[in-house]
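In the block that follows, a single chain appears as structure tokens, in the form predicted alone.
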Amino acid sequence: MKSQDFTYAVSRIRMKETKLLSKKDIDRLISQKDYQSTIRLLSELSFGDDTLDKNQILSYEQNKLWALMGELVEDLSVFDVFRLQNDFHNLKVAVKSVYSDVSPYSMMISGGTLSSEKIYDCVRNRNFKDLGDVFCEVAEASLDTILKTGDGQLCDALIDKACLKAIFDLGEKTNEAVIKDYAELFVASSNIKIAVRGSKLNKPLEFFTKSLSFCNTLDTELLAKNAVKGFDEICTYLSQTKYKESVDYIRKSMSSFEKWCDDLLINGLKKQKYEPFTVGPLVAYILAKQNEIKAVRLILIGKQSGLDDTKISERIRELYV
């Protein structure tokens, strides 16, 4: 699409921007008394439906989502950076569901580049080439591995890997800046990620080369090798990089690094307001929907497991609003 083409979708985001719950709402969420009174409330706020339960509810948020983006661009591919994770997940629950002999719809979810059908219809007659270059090959090699080894990790691991080089690759393609370093940190912390929960199982270095993925931030060889030295090794690396301040976060636990994160994009988001003749504000309405549904995630999961509400609070990530 060409830049003007973004005008009226990004006059319709700035409608949609306000209807975003603000933190005066999550906090409501948040001091409400149990799960029930929770749910009720999001409903008188317009999120989901209080005759759905939670994951019905946070699937109608995402439907609600990509419907509207597939109103307001002709070409959804814009944002395929987003919708291959869907694909990938979508991948997984196919491959897992043939190998169990399971139905995968009620754990599929939507907004990815092909649909649920296609994927699971694919994975079970293993019509590998009809998914695509994209998937084609990783489709094969996880529904064999599974097959052989009934390993569902490591069937996991080769779609996970996967799935950071297709995103890392749409990244490098794009002309479009913030989807760049979107792309970039989303590889860059999901290699993080995989290196600390990696090394507290003390995988061994195998495990590191086989399932972290290329980017241009930080030295995968070295995050291995660092990994399978432990912990600490890690922290020492990372500091060295332009990922320093996570490690306080990293080191404090991996829910905390997870929240960084998102709030180090939603904050790097909050300009693409003033951009309205680029994708970059449906590309940050996106992320905050995204992380909107997090919140909401989190608070429902809190209310359930009778969490105490200062638990919860510090569990939510930035908001955009």
Second form
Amino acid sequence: MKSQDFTYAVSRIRMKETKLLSKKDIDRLISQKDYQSTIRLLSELSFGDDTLDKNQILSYEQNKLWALMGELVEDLSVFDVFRLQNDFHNLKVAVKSVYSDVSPYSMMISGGTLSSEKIYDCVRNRNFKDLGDVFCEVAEASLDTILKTGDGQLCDALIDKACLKAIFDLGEKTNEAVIKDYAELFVASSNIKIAVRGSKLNKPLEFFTKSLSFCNTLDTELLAKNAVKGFDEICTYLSQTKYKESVDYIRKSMSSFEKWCDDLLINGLKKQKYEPFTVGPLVAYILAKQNEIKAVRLILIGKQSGLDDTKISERIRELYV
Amino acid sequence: MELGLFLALLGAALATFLAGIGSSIGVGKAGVAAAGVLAEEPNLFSKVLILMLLPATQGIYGLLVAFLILQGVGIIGGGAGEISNLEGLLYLAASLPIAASGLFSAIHQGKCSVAGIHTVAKKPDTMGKALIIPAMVETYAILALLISILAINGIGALGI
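Alt. form predicted in complex with its partner chain, vs. the form predicted alone above:
In what comes next, the whole complex appears, and the chain from above leads the way.
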């Protein structure tokens, strides 16, 4: 990885951090009486635009985030650990769109390493080599799988595993501790989610060995064996690992476990507030902004479906600012 | 006579360019950070400017010491007299504190200034505190300047 000077970028990010939604703003949003007033308040807080609908607001903010990073950093490959997730999401959309012969673009997101048009065109024309080494094999395998079996879930599992492997490999290659930690936690928490969900659906061992991806903090073979035995065995195994605190949250619900993972990550990143020269504060800002987008999505969905304010509050992640 | 004068001039040159290099690196680093903050909030110009200029002082200290040496050997003010090799070496030695301390303290002060600029960016009210932290690094440049000046003044009194 080419060494870059992040002093200018970090200085701009320090100013941007002051414009992130605060806990007080989030509480105000939750206490709005309906969906429309929440959208209006978001617009007042310079989040999105009140002429846009929920999905447009969220993708507008997501696009704004990646446009800012493109402006600040000469070589965006330092953020590949995040950008690849967008590519793999777009690959899933492209494969399913080719299978069902619909236009994919409304479901695709920006901020990947490849343009959504390129991914869709390569999949549609079976020109997998142009997607590059990371995607070539999995794109072909997932398209063949869905065309032969029509099983969208199996296709997702293949792409998810390739995504986890790519993120783990990036984490291993980088010298940035903050990206390394993120990659490891991302892969480990995804493995736990796959194990818990698969176990609840009584999936066979083959499913787990195919879906779980190697990481340093979990023994995936042991996790797979325990997942076949049942949910309690997964919890017993996890209580012997560094994720023992997660067991209580997993027992409560999957969304509570996801919140625990996001909180763990954002709390680990808070020390980046005091780091002036490295990529760390930019990584922290990307995650903070994504957390903010997640929080707004939760609030808007909650308001649309008339969910109780306390139920929305429980699901909101810790904020970076 | 020639070698003595050369050594004294070398001292003046070292004081100027080493402290100057330090200042330019320090101000350069702080300037990049200041530009980043100003791109988002131009109203903070006066606050970030002060922090940005803090590492510039070492270059001025180096210049001051160089002037004193040039004056001591008579290159400025006329009447350059006999400069023995020992006297030349003493002027060179006298320049070293500000040359070395100026170089390193300005670079580190620049880093401190960057952090201070980030603090002001997030909380403009903390300007006073953000200024004191990089100013602490200045202490060591001032101590070096003091020793260099005392040494240069002392050389004349030795009567070599």
